[in-house]
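Encoded as structure tokens, the following chain is the form predicted alone, with no partner shown.
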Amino acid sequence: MKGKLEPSVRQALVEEGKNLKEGLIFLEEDLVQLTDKLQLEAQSIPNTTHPDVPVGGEESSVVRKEVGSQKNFSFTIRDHLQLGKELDLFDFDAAAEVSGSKFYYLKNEAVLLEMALVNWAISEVSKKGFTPLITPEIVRSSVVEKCGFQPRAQNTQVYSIENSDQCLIGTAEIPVGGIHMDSILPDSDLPRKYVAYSHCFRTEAGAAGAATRGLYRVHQFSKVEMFVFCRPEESDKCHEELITIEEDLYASLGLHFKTLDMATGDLGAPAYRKFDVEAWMPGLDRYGEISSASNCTDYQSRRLGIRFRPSPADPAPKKGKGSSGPTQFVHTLNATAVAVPRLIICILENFQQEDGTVVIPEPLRPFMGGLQVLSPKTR
């Protein structure tokens, strides 16, 4: 338009830009709510499943293997708060008074097991091409969402941080999980495997009764966790690869355990397909589940941004034509190798003796300087 305007016809436009620019930030404030509210409902959908997976809640899951028998005791035995008092390995009264309820101190020589069984978890796991790590223990609440987790939601078991956007880490999967994030990873590179270390915290929300007394359920614990980010391919190969690593560590220390194809009910939402390992605790018992191994295929990888370039099948591409094909989604996996005090309990009361002693199994011991058993303490 050339000319001057008249003012009139000036001012009307100014009001008009006016009221546009005005109605852009209603509208703006109204696509934010809008985004939060589609990603809350998009966060409640779960990842697909495994076409083998049982159909129904927990009680429908599949044995699929069975590793050694329950022990016959001649005697009559102990639970492992009964042990731990006798060995002087626990102190659950002073840790309620300074910090509240399913916390704990660990003493003497339980010390050395937790420290025990997280060098052996790490140097066996490392033999098998897997990268050590020790973990941010504080991760963005943004991290959490992505990986699949809730922090914000009821009965969420993710401690969240007041006045900020951080969250205490679950499990160690979280922050390897973002490790890679926003990253387009080699295809030489992969699989990529990490074994981690980390101190973990749940709320356990809900959780009640007898069979979370002692070291079952706590806020607080120890844990050793295997990630893998694979080629989709590779996913279901690198899943058996992890229980087998499970399975073959339980296996060394001498337990009784069984483990499960885990019921779609029971899957939880970032996983495809998941096996559980249960030990028996003949203190307990019962069966208490030690570990699970997951397959996430791309439910996470396509939140974090994590993907990989495949190599050109042809190596010489034609002059003129890249040879970098489109990009693809990683899948990734996570399984536990330890989580200390699930294991103390299952060492303490399947390798208990009628003299109130504790033998330690036979790979723990290089690790423990040499300690064969605990005995109670003379007073």
Given for the second form:
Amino acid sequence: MKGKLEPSVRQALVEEGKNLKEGLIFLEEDLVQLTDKLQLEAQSIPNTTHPDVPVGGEESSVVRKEVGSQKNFSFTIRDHLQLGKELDLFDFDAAAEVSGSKFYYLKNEAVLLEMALVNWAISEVSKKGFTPLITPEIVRSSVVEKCGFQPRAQNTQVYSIENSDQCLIGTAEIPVGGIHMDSILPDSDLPRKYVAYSHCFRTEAGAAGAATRGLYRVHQFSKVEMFVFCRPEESDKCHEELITIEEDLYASLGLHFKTLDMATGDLGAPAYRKFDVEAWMPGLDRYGEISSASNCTDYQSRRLGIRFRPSPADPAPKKGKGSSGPTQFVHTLNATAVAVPRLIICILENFQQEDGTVVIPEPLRPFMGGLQVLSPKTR
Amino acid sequence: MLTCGRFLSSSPSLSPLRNLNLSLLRRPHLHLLSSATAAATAAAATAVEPDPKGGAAKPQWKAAIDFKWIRENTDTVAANIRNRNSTANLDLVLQLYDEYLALQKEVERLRAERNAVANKMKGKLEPSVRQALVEEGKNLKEGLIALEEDLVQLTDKLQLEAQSIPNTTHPDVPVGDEESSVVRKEVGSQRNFNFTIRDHLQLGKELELFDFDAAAEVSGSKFYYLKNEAVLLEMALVNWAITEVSKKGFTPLITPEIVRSSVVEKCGFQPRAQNTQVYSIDNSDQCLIGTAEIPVGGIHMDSILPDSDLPRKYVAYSHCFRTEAGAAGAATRGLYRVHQFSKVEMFVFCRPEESDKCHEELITIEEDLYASLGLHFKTLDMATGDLGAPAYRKFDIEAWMPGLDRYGEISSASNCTDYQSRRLGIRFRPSPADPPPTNTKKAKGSSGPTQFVHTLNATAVAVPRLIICILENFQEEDGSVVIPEPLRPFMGGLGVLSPKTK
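Coords for the form predicted in complex with its partner chain, given the form predicted alone:
Entire complex below, previous chain first.
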């Protein structure tokens, strides 16, 4: 319509333009709705899977490594609840009144034991180049979702705060993943490794049964978590590094455990590959999960918007948004260093003596003022 | 009036006088309705459950309030309420209490009459006489049901109003607002710096200790990540405090951080008030704790402690969560006012006659801790206008924060006497040698007299404020910070925080 036109020609064009504009507005609305629908549906597509991961349900998981063996006791053993009672370490009853079931107080040496596990883990892992972090435990629900969790699902594991879009974290993985949200990391910064200490809160909705007595399944616990941001081609190697750190930690405590390569039916949506460590808990007469190490490749970073700019020597990947050079999504990995309650179960049940005392693993003693044995209180 | 209808239908064979007596009884109910409305509007933000029938609100729990004592000491209570700027309505409480007593008497009288009628019906009677008695019994029963309902509503209203009456006050507490608080002790003095000092945010930035920006994205404002040596510093402060305090006979505890809202209320906090400091969990009666005082106070809820156990002293470590609703301004930048922080708290359950002494012990422990860190601080005896409802007496410690150019509160030690224990239901059984107390309460189902314990709480370390103090007071010209000696063994011997080379 630029330039001179006959009025009638101009009028016809104006009409046509108006119709096109209205049609466009409708279509653009449709496009927005369709994009949203596409996004919602697509978000639930799980991550790809490492070719070596066994296919099947939980029973198909494969043992990668086994350390130690089940100890033979020459006396009738106690479970951690009995030991805790005689050693005056826990109070579940008062916590049930004050807070509800699956809550607990730690008392006396159990407090020192928790602090020792946390201090020791941070100390050991930071020696390997991991930056220590203490994180927020309240986060926006969108960040929870971007990490692959579902705060609004029925039977969700996530506690939500009233009158707010905030939630409690179930793992430090969430605030640590979020620390580089919507960022482009310099290539020279990678791999960026964090060791993060936080309390974790889980509703454990839908979990019941005897196996959840005592400290095994609780709503609140302390955890030291390792988290890595790395280049795509490094994530398999980082995964191996993380699981090795875990295995070294638990071996040094003297625990007997198996490392499992989890089968496809047991991977969470974000995980490309997941190694779980299950330790022997004689009082419960079973192996119990004490840690999990996942390689989430770019599942979380595509949601959290975490990219890096490869150095010029690297091959050219995708163009990043609004940048002059190409960026790629980082890979993220997370791995439990210590989940305190389950390690307390392991320590109490494995290192108990006939008289109800418990021997403290050597690496922890310096963090407990040299204390070597937990002994029953004289009353 | 609607209820009078009941009595109009009563048997004509009943004496007119009895009718009159019964209808007179209904008047307190009318009176009650009007006072109930007044109460509803006057009520402070106390714990209420909305009554689904649309009637007056119900308290979720009952405090064992000594109404008799309040009635006998009205002037003291009234002056105390004024001095504390409390919104408690003493006149209403007294009025409701009198009505309660009167109504209770009436209920008992009706019960006695009903029993008398029931007794009369034993044995042989003329059918017409029996019929009359049955009618009378029925009327009495209906009247009784109505009055008992009134009594329940009245008791609830009384409880709600009375719960907001603040604790009594120690005679030495200065009367007035914050400015009337009195300095009890001063340790050290403001350091003279011969260079331009940095505040904790600048120091933290150069030493790579915090990240507020990422936390604002992930969680919101007033959240933060601690990084690198700040993590070691937090762990050191916690470990050191637990070690030092447990040496003095305090039992270490790690507590739940999610608790039932009723426990929060029983400790004297108000989760449902507007601008509440308390975070609530969705679809639940649970809240996040703002201090370990709550789960520790709750650990002996509804219990009778053996006398030999007292004083029972705990040192508890927890994270604390506070909405800080209504708090704003420059003084709240950085670590000074945050939504989540770590704290080591001391809590004592003791005999009433020991609580003043325990309060002195707690404040002394705090002063020793901060002096050993090398801080300059003042201990204040807080004035009546600045005491929370539960506190009989409160000592606050304010430490010098040169980067903020002000004194900032780093701890608080309160003697709550029996305010919390009357709500949490924590008693003890005095040993036989002790003199009988003035308010001997019989415990439920026990054979001897019990008393309410006294509770006290005091901050050992509140981590972020101590981090501010340490960074700002012990900074050097080059931006490094000297770590206080007592903390070094807990930081692997680290003596100085130095800026990172990049």
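All values reported here derive from a predicted model rather than from experimental measurement. Numbering follows the first chain given and starts at 1.
**Message:** Could you check whether A42 sits in the same rigid part as S69, given that the chain moves as two rigid parts between the two forms?
**Reply:** No, the two C-alpha atoms fit different parts' superpositions better.
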